[in-house]
Structure formats: C-alpha cells, structure tokens
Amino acid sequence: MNPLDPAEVRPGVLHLGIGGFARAHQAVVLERMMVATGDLSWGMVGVSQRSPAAAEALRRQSCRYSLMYDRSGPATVVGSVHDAYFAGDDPHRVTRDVAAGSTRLVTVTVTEKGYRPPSVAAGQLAEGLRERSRTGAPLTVLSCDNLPGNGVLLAGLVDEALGDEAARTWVRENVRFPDTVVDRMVPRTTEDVCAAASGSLGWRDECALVTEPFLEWVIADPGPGVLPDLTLGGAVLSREVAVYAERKLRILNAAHSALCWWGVLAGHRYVADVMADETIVGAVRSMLVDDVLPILRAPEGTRLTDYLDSVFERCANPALRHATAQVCGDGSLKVGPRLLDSAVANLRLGRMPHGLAAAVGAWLRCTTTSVDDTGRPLDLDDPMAARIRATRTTADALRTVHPEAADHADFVHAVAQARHSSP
C-alpha cells in the first residue's frame, strides 16, 4: 500500500490525545479507508493535551511517521495524520475544530485518567459542541479508551460539561456517542525503534512505533450515514460491544496487568520476559481460567479459550519490548474494571475467586512497596499510590478503589495473604 500523502489528505476528524496508541490504530484504520475508497477528506488532525512535544515531533515531519512490527524493520510510513497541536498553545483552537463543518468525526484517547471529573476532554468537547449547535451540523464523537460502556459515559460528561439546557438538548438530538472497543499494543518509542525506522527509510523518524499486527476497532452500530466507512480499515460494527468489552477488560487487559505486576515484582523489565517465568504465567491461566471465563459470555462466532490463548500468543511477542513499569502504571485506575469487577461476579454467585485474588494482592503489594523482590528500586507511576499507602488495612486499601469488593471479608483476607507472598 502506498502511503499517502499528509499535504494531500483533508482534515474529516480531529482526535483529542494524539499519542502512540492513536497513531498506531485509528490512524492506521483511517488511512486504510481512505487509501480503498480514495475519499481523502478523513484525514486527522490530531491534539495533543500534556505537551506540545509529540505535536511538535510530528510537524517537524510534516507529519509523516512509520510503523514497525520488528525493531530490525522494515518500516511502513503513514500519512493520514494532516496536522497535529498542543492544546495548550491555543485552547480556543479545539473549541474551534470540534464546531468546524469539515470535522464530521471527534476520536478520544485520553486514558483512563481522563474520565475523572472535572475531564479536561469533556470540557474541550462542551465548548466545542455548544458553538456547533448554532450552525446545526451533526457529529459522532468515538471514545478510544479501555472503558466499559465508554460513550455513555463521555457522553454524560459532556452533558454534565455543557450546563445550558439549550446546548443538552441540541446534543442530545444531534452528536452521537457510540461505545467502542479498541486493541492494539503499542510500547513506548525508544532510541532502537528511531534507529531501525530511520534506518529503514533513508530519513530520521522520531516518531516512529513498534506494535503488533493485531489490531481490533469494535463500534456499536449507529445506523447508516452517522460512520465513514472504518470497516473498508478493519473495523467492525457490532451490537454486541458489550460483549466484546468485557472479553477484552476482563482477558486481555486482566492477564496483561497481572502478569506486569508479578513480573514487575519479580525484576521482570519487559513484558515477553515475563512469558518466560513459567511460575507466572500458569498463576495468571489458572486465574483467567478458573475465575473469568466462567462469568463471561463469548461474541458471536468466537471461542473465548481460543481469544485466551491468542492473548497469551500475543504477550509473549518479543518485538514490542513492552515495559512492565508501563503498563503497571495508573494500576489503581485499573484494578476494579480489570480485576475486582470479575471478583465480585464470583462472590455474588457463592465462589472465591482465588487466582484474582492472588493478582490483586500483587496490584497492592506494588502499590505499596519501593522496592522489587530483587531489592531495586520500584517508582510506579499512580495518582492514587499515596492515598493507598495510607491506608491502614488490606480491607481500606480495597475500599478505595472497589468499596463491594472489601464488603467480603473471606476475599480480603485472601488478598491480605497474597500482598505478602508470589505466585
């Protein structure tokens, strides 16, 4: 596929948070589209909304990048990303693009994080929304971010954002928030995968991302003429998200997360050496196995044994070099929909759910601890790490993230225990 050109292709849809993961999945979905129905006006203008260093990486290359699958190469440049900002240098500008007609299309990938109130997305959104209510032009706004029921919940905090009746109202009518599932690993750019794409292409990438050939976009069908075409990109529409939600949160982001967090422990650095602790990953089977499986129900079509052991395909690929410490970070954000969640479905049906358990105490043991079982340093990135620690008991610890969770006393003892012990 040749790549396209950025000068060439139109801005269709602004992206709020035009980090790695956006660049390697909706933008690769877009131009895919674009480049099989020669429709260029799709293409993204993406914001970014910590610092101007990824927009200004991204401009210094007229906004082309590439996109490895092996850090040896070969590189594939993409090109539907048009332009890319800071929010920050002028926040009237988002206010502006979202009320703009040619935007028919707003994506987000702010992390979990972003979901908090007061969400600064949200806020972007409202501002944005209620200038395009006076010109009438419809929009559908997509949530990229690993939560359950993710538009509706953007959608009330935007709702909750827009504080005039007159703008709920025309919001309500005319923007859709369709929930979604997104899938892709995508590691943290580092001075090797600069280095081989550079080398690749002849020109020095500094934008440059190493990431899986999986790739999975799952949207609730809105009805025909509210979508570009993404599944001409590899998207699918489905009525049932919900179902591939759950799969993904509580398989895929579940092993991933325990697996970081033992193996973090453990001195493991990246997440493939971690597939090789044997210890470790048959607590973290026996855990999605005998405790989550049991409580899900598979799409349409599919086998959640076989997505189990893809999943397992997929973690140990030794060409992402994705870093523990990664993706243990911001652990309390996700720990109930991930882990506790899954708990408390077994609890309510009568079960101990020992594996999970077994995963959560090692959630708090990282929490709480400053060093790895090999006695280095361990420095996680968590907003809520310190109000943890401050914590008295196991059973306070899990209040503060899962207040039912730490309701069932055999299961906090079970975590109590395991904070304490490996797998």
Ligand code: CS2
Contents of the next structure:
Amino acid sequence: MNPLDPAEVRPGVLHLGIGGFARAHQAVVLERMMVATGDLSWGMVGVSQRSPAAAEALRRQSCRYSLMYDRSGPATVVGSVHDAYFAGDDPHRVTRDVAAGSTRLVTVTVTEKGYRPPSVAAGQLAEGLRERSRTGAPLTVLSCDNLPGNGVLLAGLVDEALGDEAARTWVRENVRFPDTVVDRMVPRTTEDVCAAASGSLGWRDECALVTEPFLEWVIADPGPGVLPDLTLGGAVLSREVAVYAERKLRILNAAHSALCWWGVLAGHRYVADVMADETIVGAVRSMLVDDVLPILRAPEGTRLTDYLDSVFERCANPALRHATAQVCGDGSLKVGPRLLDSAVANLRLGRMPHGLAAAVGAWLRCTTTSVDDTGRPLDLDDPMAARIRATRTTADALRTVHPEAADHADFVHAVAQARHSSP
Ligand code: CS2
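Provide the structure of the form predicted in complex with the named molecule, given the form predicted on its own shown above.
Starting with the chain above, the whole complex follows.
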C-alpha cells in the first residue's frame, strides 16, 4: 500500500512540467518528506505544459502511480501528487496557482528547451508572480533542469518576462530561485512497463515508471525559512552546488550523451547495450579521463574517479532500457553545457581536447544524417536540427550552439574530421 493518499495530501507545491522525471524525482522526495514529518501540506499539483496526455492519465487514476526498479517488480505506489492539469486547458489556473498563498514552492522541469526565450514557464511564473505581489507572500522556485546555474537562469528569464519595474523589484526581494542539481535516470515509460505495474498492483497504471534506485537532489542552501525540510526526503543543501552541477553535467550527462550519439549511430537501441560496446565505452572513458576530470573540481570529501565509476555502473543497468534516441533528443541544446563548455575550458588552457572533439563530431553526424551507420533511418528530435543542417561548414554548425568553441580553428578542424569517422 502507498503511505500517502493523493486525496489527503494538501496542495503546497506547484510543479511546471509534470512528466516522468518529476514523478520519479521531486514527487518522491516530497512523499518521503511528508511521510517523515506527518505534515501533509506539501502535496504536488502538476501542470503539463505541452499536451494534456500526462495530466489526463494521472487524473484517470486519482494521481496515484507506481515506480519500479525492474519490470519484474515489485511496484511501489507514490501518493504525493494531489492533482494535475494541462496548462492549455486553463492558463489562468496556472496564474492563480502561482499566486495562491497555499502554494509555497514551485518546482520546474521543462527541459533545456524551456529556457530559451520566449520561455513558456518564465511567462507563466511572471504572470502569477505579478498577481502574487498584491498579497506580498514570498515564494521559492526550484528549477530542476540539467543546466548550470538553472535557478539564476530562470530568475533572469522571469525578470525579463515581468516587464514593469514594480513587479520586478517585488520579485527580486521576495522570490528565491536557488540553483539545484537533480539526478535520477528515468526512461520514458512504455506499454510493457505499464502492463508489468498493472499486473503487480491489480489496477491499470498508465503512469508507471521504471527508474533506478539512485536519486540525488542538491539545492543551493538558501538559509532558514525558505524551503520545507526537503532533506528529510533525501535532498541535500549545499554551498557547493555549482561544483555538483559541473560534475553532474560534464561527467554523467556528458557520458550519457556521448554514449548515445555514438551508440545510436552504431545501431544500439538502449544505453545498456552501448555499455557492452567496448570501443564506444573506451572512447567515452578516455574523453572523460583526459579532457574532463582535469578541469573539474570535486565536491568536498569526494573523488571524481569514484563518481565516474558510479556513472558507468548506473549506465550499465539493464533494467532501465533507457533508449539511446531519448537521450540523443534535443542534442543541440545539450552539447554546449555537457561537452563544449569543457572543450572551451581546455582550449583556454592551450590544450586540444581530442576526446571531446570526437564526441562533438558524433553529435554533429547524428544531427545532420538521416541514416545510422548500419543504414537504418535515424530521425532524432531536435528543435535546432534544421538550422544546423542548413549550415555549410563545421565552424558554422558549432557557432549555432557555442560561439566560443567555433572560434578555435584547431578544435573545429578536429570536430570536422571526427564528424565522418567512428570512435
Ligand atoms: C539524460 C538525462 O536524457 C538525457 O539527456 O542524459 O535525462 C539523465 O538521465 C539525467 O540527467 C540523470 O539524472
């Protein structure tokens, strides 16, 4: 049985972007916290941003859903989501919910795409916060997307979207946007996962997910009174959040992306299959050891090499069936923070990062080809793909995603060569 009943938890957290990741991450932390304290006023209300499907599916099952670590079960039920709705059905409800005094925390997972101007989430927050400024109630907003300085970034977009100076000043003084680092591998759910969960639970679960046991949420410590005690749900408050963010983006996400770009080209369907391909794994490991670890700091009391090993272990988890095509999605928005920032850090030191250049070449091939290396059609989701395909040179392609990287002629040359070869 689930410890919490969605009908009994009271709404306290508004979540923008209620997809699989939010259900397997923030909702789990909130559930653990509510169970630990007995305070049921931190239930989540989830807003689906792009289509009604996720919210409708949740509502059909009273917002209960299950998580598994393996298709063979067992399934555990999460009960911390109180309600869910589609923003497009009622945009004013989003404004009202951001403004409502009962909402004391807003969490956001809108993917890298959601941080490009004009950002839908920033627009929604701006509308709601303008309304909220009339009551004067402070608020905390936690961006949970894989971008460095995600809180600062979102605060900037909201500031731009606000327009008038009075509202801007109020938000600067009363709304906090601590940076966060979120970590849990959550493959998009599939029919067989739902069927397996339904079998184990005895009721039809369309929102079930298989995820990994690992879960991390590091939040820049905003001081007392700004957040509920999320540490009781497993979050960590830290003064080193930027160090954690770089470690996660430039090791875990960089490895994930590089494995999947090379993997998808070689015809591998799942991340775990790529992990059995020694050539690709070797190339990704050397890329990280030679070009990434030397430019990173380790969070206090930890070692980057241990982190690297744990990342490879997690990627090899066969229960996840994490599709390479899913991780390759939106690659042009990921290649900057995951690989090119590290490449530029090396180049500034006068060092050529050959491993990173090779992986960036794989991204470029993925983005511009329509078949994989085995001749099968390849059609990855990427809002910038058309723009990149229209460029004539590797330098121009790189410039669309990372102007500074494109200014280093030797690096551009290395990427251009790698673009047409295997690891
Ligand atoms: C993945 C991430 O799809 C992707 O781009 O690299 O979603 C990854 O699974 C998570 O960041 C793990 O925390």
